[in-house]
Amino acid sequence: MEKHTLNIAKVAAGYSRKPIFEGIEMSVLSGQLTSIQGRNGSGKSTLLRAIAGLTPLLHGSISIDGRSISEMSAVERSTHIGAVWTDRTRIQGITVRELVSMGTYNGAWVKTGLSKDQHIEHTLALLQLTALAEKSTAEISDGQLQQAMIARALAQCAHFLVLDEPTTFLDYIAKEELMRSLKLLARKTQIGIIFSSHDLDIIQAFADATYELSEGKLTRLNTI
């Protein structure tokens, strides 16, 4: 499969121009999991935000294959970049199986060879949920649901996922189920997964790579 690189270089972002970290630099390989860890207020949601395009940059650039995500309308860019955030809506009468589809919007799973059905149909079992496709996301627990989000922003056919602090809210067994299916998930499609977290034994135990941030700098402490 393609392989693609994020790069980050000399990146400032902040609030009222006020950089929250400033000179960040990080190159994302596809098909890898990505992990950025640091404190509450570190940035690490500033960041990610940044990095799908939502938070605009006071210097530097992010490019993805050496195009920069700033050239890019917002749904070409949804091409390239997925996200999930920490906010979990249920949404009363909603299946599975739509919440996925609206993944579709951006018409990229033509270039899979699929029918739109057949590449839905595809993304719920990458995620395991084609037993739950018709239930209703108001009666799933919280780690099917995340797997549902996951499983949307999939449905984009983006080259990198954002996913800022997945495993909130999940007990330890449900975290470690969700992370073995993102590590499959890189290997199998070799999309980047880059996802922040406050858990060191996950990070440890699933993490090819690895970043803190902390008092605005961002450090790398491993290498594959």
The other form holds:
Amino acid sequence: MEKHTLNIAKVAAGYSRKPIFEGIEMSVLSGQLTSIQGRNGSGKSTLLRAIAGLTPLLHGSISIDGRSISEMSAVERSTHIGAVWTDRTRIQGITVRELVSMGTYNGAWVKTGLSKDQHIEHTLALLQLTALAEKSTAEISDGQLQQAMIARALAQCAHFLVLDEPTTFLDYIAKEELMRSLKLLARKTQIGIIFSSHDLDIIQAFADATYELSEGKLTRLNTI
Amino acid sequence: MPTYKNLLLWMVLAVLLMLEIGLGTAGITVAQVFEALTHPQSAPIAHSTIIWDSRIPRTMAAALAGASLAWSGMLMQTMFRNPLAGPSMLGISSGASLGVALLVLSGGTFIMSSELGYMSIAVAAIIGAFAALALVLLVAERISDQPTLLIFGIMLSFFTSALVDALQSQATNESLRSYVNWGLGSFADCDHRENALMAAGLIMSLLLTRAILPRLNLLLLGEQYAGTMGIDITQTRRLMMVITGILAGITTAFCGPVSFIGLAVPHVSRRLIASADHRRNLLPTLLLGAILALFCDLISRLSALPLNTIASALGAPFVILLMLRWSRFKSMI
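Given the form predicted on its own, state the structure of the form predicted together with its partner chain.
Below is the entire complex, every chain and molecule, led by the chain shown above.
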């Protein structure tokens, strides 16, 4: 499978031209789980939003396979990076299948060689959502909704997935299950996953590379 | 959407269209209405005139305005992820009101009596609506936060209302009456030309909608998701505002600021088909908008009460119900 690299070089980002962090250097490989830990307000979410192309950089660059994400159109960027944010977005009136199919908007599913419906089926199966496909997103548990949101991002066929505190609303069993399925997913599909978390046990058990964001600086803690 | 619900809406619309054309205070019997419709040359001229020059244009105006306001309401609610958003938000209706107030209340009454004068009200309303829209677009480029933009729209409405109040306090009785009449909302003054313009606006808006229809569902998840799924948020927002501006601006220009239809219909549509999918909601929203507008106009005609009085009397309890069941509705958009 193709290998991809996400490279963050000398990045500074923030609001009202005031940097929350600066000099960020980070390299993320496909097929790995990379974690970012840090206290509340340390800028983890801003960094993830910058990686997803939603927060403009004050300095530096973020590139995938040597191509800067700021030069990409919204559609092209979505074929490189998918995201799941920490808010509990729960909309009624759509089924799990409809939610996952939203991810096919960018058209990248054509490179899978499957039909659109087959691709959606395959993505649902990857996250064990086949049985829930016709259920309303309002009827499923928090853990299942999180899986469905991840499946939606996977349906984009992106090389990297940004997850902002993916285990926040989950109980300890659902947390472990989610992280285990993410690890399996990364190995199986070679997608690179970058996630933020407060949960040091989860990070220690599942992350391949660990970073800490503190006082505006990012430090690499270990490589397993 | 299930075919039977679709069919049901078409049937209700057909019945209301017939009632709007058939019923009235002129004492024309059903047979005479039928004669005026099928043989306008041989029917008594008074009957033909009432049917063809009064009731049919009014009926068409109600259907077109209802459909336009309903779809612009749907777009507003999606854009702001707020169940209480409607075309009157964002200051579009108040911009139109200010345009008309400036024309009518600041001494423009002398042109009111002529045909050109009536069209000038529409032009003033359209200019006012688009001026408000341009201002909101300008602000939207700087404010990415939707609730803040919504508050800006509401504040703009307050500000324009203040200007209108100031103009009203200085106006003559005659010009004040003209303005108040326009403000009460009515489909009665629309002729075939104005209906053709409203139809053109609706068709143009639907063509533009076609270009963004697949993106609208993604916006249900919010802009921070849509932005990572391949949607150019700025361009989509601009297009949605332009569509809303065309729909609400033209309708308000010809029919006055008609309240509640734009707010209420999208909710009814989503409940009816039990889905928030815009592709499935498009037709029911347009049909329901036309149905509600025709229904309000019919009651307004038969009771001799102003259109907005009827729309508000029906709409206010609906909004109260909406507030009481806020969380349930909120999650639907």
